[in-house]
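Encoded as structure tokens, the following chain is the form predicted alone, with no partner shown.
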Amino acid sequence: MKFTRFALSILLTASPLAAQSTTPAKPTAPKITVVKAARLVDPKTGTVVTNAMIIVQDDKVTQVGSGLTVPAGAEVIDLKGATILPGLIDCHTHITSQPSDYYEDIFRKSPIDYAVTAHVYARRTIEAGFTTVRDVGSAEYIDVALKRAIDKGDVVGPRIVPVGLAISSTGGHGDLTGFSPYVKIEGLSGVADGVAEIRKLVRNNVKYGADVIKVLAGGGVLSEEENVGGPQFTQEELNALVDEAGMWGRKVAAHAHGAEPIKRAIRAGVASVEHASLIDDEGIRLAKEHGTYLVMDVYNDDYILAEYGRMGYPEKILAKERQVGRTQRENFKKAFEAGVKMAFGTDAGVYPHGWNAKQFAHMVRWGMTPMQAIQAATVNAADLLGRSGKVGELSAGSYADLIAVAGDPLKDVTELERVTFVMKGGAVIKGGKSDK
């Protein structure tokens, strides 16, 4: 009897708490924001909307147009005479590092040094108007960790599509070359030789968070292996790599300057070829036939030749840059005029983060209209990343990632180097009253 009374008293005491815990929470009203400006560049249609309005609910766009009705209770951000564009996309960055001194960067810094400064470069990138980036290679999966910190809201930065460890052959562009065989640097290795090792490294990259697989199919510039244009994986190895990546639902980006590694990568089925400096007529034909994107970094030659000697880079590296720089720009024009798909990618990190938009002027100088260059950094880039409808456009259901510039970038594409307003997922990052 005593137990029954005790149990009953417990129940009676707890009942108000139980009732309180089961009462449904009052739903929070969605946040509505309206952004207005004189013009909106719509890269999806290749047109301009005047007196533009974008209605945002929480992190998504609900309506785009002119003369729309402002919803009751909405916050209105009036950018007046500015031009709005979708947030820009850079498909080739190294957002976790930035060279300053050749030997110090290799021998006096650890991945910890790079990790603790990566957020600085992430912020510079998004404040420059790039709300999405594909990061194509980072030591120790720092890019994956940075992506997670940004997604959680701990760090301000763009949406990151990480590749983790870039996959290199022994002695290739991603291996430490040019030094004594007794010089070794501990850490996770992206070096793999032969089909079995390559497949395993692809699986490890997927396991640890890579959304894309990056392969160094041929020689590079900023490394001490001998031949910038030479292949560094066999056709069989590249075929296996793309097959393995596809099994895990991952696209492949292939670094390749030389004509032969470009063609091997395209035949293997990669989604994009990075740099593509020395592409030949057959490579252009194959890229067009396969629908392969070229991501050609046609700005950074200027910076490398101006600054890398001062940073202590060996003459053999500078000589390789002189070999590919002008030719890459000529081949960019040739491939574009042939109808090859092009996506915007800068190799940011090779030059200072936040300068990404300096490439637009070079793309226009070498054959694109300003609208075509903007499309390369929006709808084309989104297509390459498999994120069409989410980023790279402003339409119902897309993320509310948008930027603004004071002038008209279709008349002067360098306006994109002077971004005045940035919104990512409905949150104002730069400009406006909500500036963080």
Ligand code: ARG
Second form
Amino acid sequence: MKFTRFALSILLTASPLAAQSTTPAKPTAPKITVVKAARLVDPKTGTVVTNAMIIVQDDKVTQVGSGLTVPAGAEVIDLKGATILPGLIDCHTHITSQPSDYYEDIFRKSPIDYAVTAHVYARRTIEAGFTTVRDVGSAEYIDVALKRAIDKGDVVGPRIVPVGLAISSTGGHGDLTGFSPYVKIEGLSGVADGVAEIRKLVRNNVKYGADVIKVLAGGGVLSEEENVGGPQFTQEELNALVDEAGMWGRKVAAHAHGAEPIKRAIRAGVASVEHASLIDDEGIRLAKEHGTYLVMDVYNDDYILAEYGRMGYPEKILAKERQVGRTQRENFKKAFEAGVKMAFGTDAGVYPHGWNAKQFAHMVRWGMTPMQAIQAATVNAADLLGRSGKVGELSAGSYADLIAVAGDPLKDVTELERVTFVMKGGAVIKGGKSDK
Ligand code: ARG
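What I would like now is the form predicted in complex with the ligand, since the data block earlier showed the form predicted alone; can you produce it?
Everything in the complex follows now, all chains and molecules, and the chain you saw is the first one.
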């Protein structure tokens, strides 16, 4: 769509006029809800509150504790013996897509197919207890469109922090590689080479709604380029990308499996390294020094090796997965024990949406306590997203985003795979009958 100068001037003047003619809405009484349950896991302090009550006014929490007085006229949701937690956060999803067949995914589906089904995955994600996700790459800004529809209340789903187009080099993880030079797929391109193109693509992403910038700093598994561990941008390019993103107030998430691209990304100043499978000792040291988060998708390997052959993915892709899978888990343990900051991210969309919580058991198996795994998916994730105090915790002023599970997730972390209640911004999405 192109605006004429005239149309633009109408647009610019219309809104103040419209605002003047609207009669001010009558203030409605705030809606007070009280949610109570046997236990509340508080990841911020790493403690458990028994006989917990959370007082919610409209979309925010006003009070959290035990033995609070129920305000007059409040609706009470009694979750009885359940355990409440803040809504979970997944820092690495591709919420607009899910693979089914290699050939179909590349050649039959268009961005319209993805746009049509994205809302289904959004609902599955929030019903699984994930009330906030960072979407780290979708075609054609579908993630931004989905976020807007959710924020408006037209679609049910988590709060989305979108990246828009993930930025790839030519022949890199985000480029269609491995086919004839005559095979071209049309659409908005996330490919940029050299400082000038990269800066321009960052600007376009910001212009079209990206809250975070995602760069594909090195090779990938599920793409046909040969080297999963290799770098795909120079240090100079990454430095410029992080600098440009920072100018617009955006953090950067860098996809990197290999030791070298991981280190380049950290040196450039990214906020998080995604996957980080082959990180070496120097990378671990640098991540600690720079306070860089690692977002390691340590469940993924199981699903890819079990299902992707059947879905027609070529052997060279499966071979790359075998190269990183086990080592990634060992390095998760090593980096965590060395004191590197970890935020929860699954790559859901590579496997079915709604299965996000399956990763908790792997994080516990590879060195975390259940509380630490929960902290990765709440307070740490909120910190990485720059949203501490709003999400990932339940405290006065935070969004009333909360979930419940029947048992005790600190004893059995797989309880998080069976979320029975979800509230987002004070609205019940799943479960929980109120007492009146
Ligand atoms: N999206 C990632 C890629 O293609 C998936 C990597 C999955 N493997 C893993 N072990 N985490 O590179």
